[in-house]
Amino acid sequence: MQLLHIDSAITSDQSVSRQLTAQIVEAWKASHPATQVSYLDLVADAPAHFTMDAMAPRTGQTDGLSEAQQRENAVSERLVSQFLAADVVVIGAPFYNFAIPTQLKAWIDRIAQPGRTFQYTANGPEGLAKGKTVIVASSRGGVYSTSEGGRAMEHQESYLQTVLGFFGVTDVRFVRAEGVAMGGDAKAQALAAAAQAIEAHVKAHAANQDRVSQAA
């Protein structure tokens, strides 16, 4: 089993989402010892923001590519191949200005490739990255999930659920630590709840795998 571990928080060791992704990966490895882990730090190794140089090969242009177009296409190819090769993807997604970090959005822009992660059909778009499990470690300084106003401002989990679904990923799970900037007690409670969610998600997946193996 191949697991892709992605972090995108700019706050280094102070990052809650980085703490959570590390916990998720360790729990997953303990439950699935044969797991092979690849790591992608989108702050240390961030793809450039999407440009026409990166877009050119997706428009069908394959001949006469400039050096910049070839370079940007190589970045996109590396990232989409890494994503498609993974059975499990763990994504650290902190809540920045009501959405996700620009580094994470740049990664999504690179893997959103027709013919690779999705295609258009007579019946509408179809995701091509099916059969994966994605666990998103979502961290938020405030609390947004418990009120209509808060949910209206949230474009983090909702966006990731939508775009991953567009790619064909139906098994998207969230480990949320919310209110981590609202004092020590609130942060401790949020991290405790997140730890319980991690355990539940990993156990549920292991139990499902056992049922599939027995049925086979």
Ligand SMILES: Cc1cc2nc3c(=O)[nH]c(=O)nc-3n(C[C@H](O)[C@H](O)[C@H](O)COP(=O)(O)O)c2cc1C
Second form
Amino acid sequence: MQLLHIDSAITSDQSVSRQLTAQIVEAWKASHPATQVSYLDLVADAPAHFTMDAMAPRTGQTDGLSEAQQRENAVSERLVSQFLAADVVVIGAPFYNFAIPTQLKAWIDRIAQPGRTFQYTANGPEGLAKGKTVIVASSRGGVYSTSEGGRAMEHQESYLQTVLGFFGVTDVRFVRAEGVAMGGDAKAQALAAAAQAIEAHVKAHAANQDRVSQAA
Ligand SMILES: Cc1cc2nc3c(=O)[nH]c(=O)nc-3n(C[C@H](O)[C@H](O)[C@H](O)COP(=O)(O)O)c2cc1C
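Switch from the form predicted on its own, shown above, to the form predicted in complex with the named molecule and output its structure.
And the full complex, kicking off with our chain again.
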């Protein structure tokens, strides 16, 4: 099983989402020992913002590509192939300015490719990245999940759910630590809740896999 571990927090060793993705990957490896992990740090290895030079996968242009187009398309190809090869993707998604970090958005712009992660059919769009499990480690300074007003303000988990769904990923799980900037106790509680969620998601997946392999 291939697991792709992605971090996008700018906060290095202070990062809550980096701590959570590391915990998720450790728990996953413990319950799925055959897992092979590849790692993508979107801050250390950030794709450039999406520009016209990166548009060839969308326009279908293959001939006469400029040097800049070839370079940018190679970046997109590397990222989309890596995503498509993974069975499980663990995404560190900090809550910055009501949404995700620009580095994570740049990655999504690179992997959103017709014919690779989605296609348009007579019946509308169809996601092509089917069969994956995605676990999102969501870290938030404030609390947004417990009120309608809060939920309306967040464009982080809701966006990821939408765009991953568009790519055909139906198994999207969230491990959330929220309120981490609201004092030491609130942060400790948030991390404890996230640790429980990690345990529950990883165990549930392992149990489901056992059922599937016993039925086969
Ligand atoms: C650039 C930046 C923007 C932030 N914006 C928000 C915000 O809009 N709302 C909020 O509740 N917390 C905000 N925070 C706090 C983060 O959500 C919180 O620190 C969380 O732990 C970030 O994940 P990280 O620790 O992995 O970086 C922001 C933090 C940073 C660094």
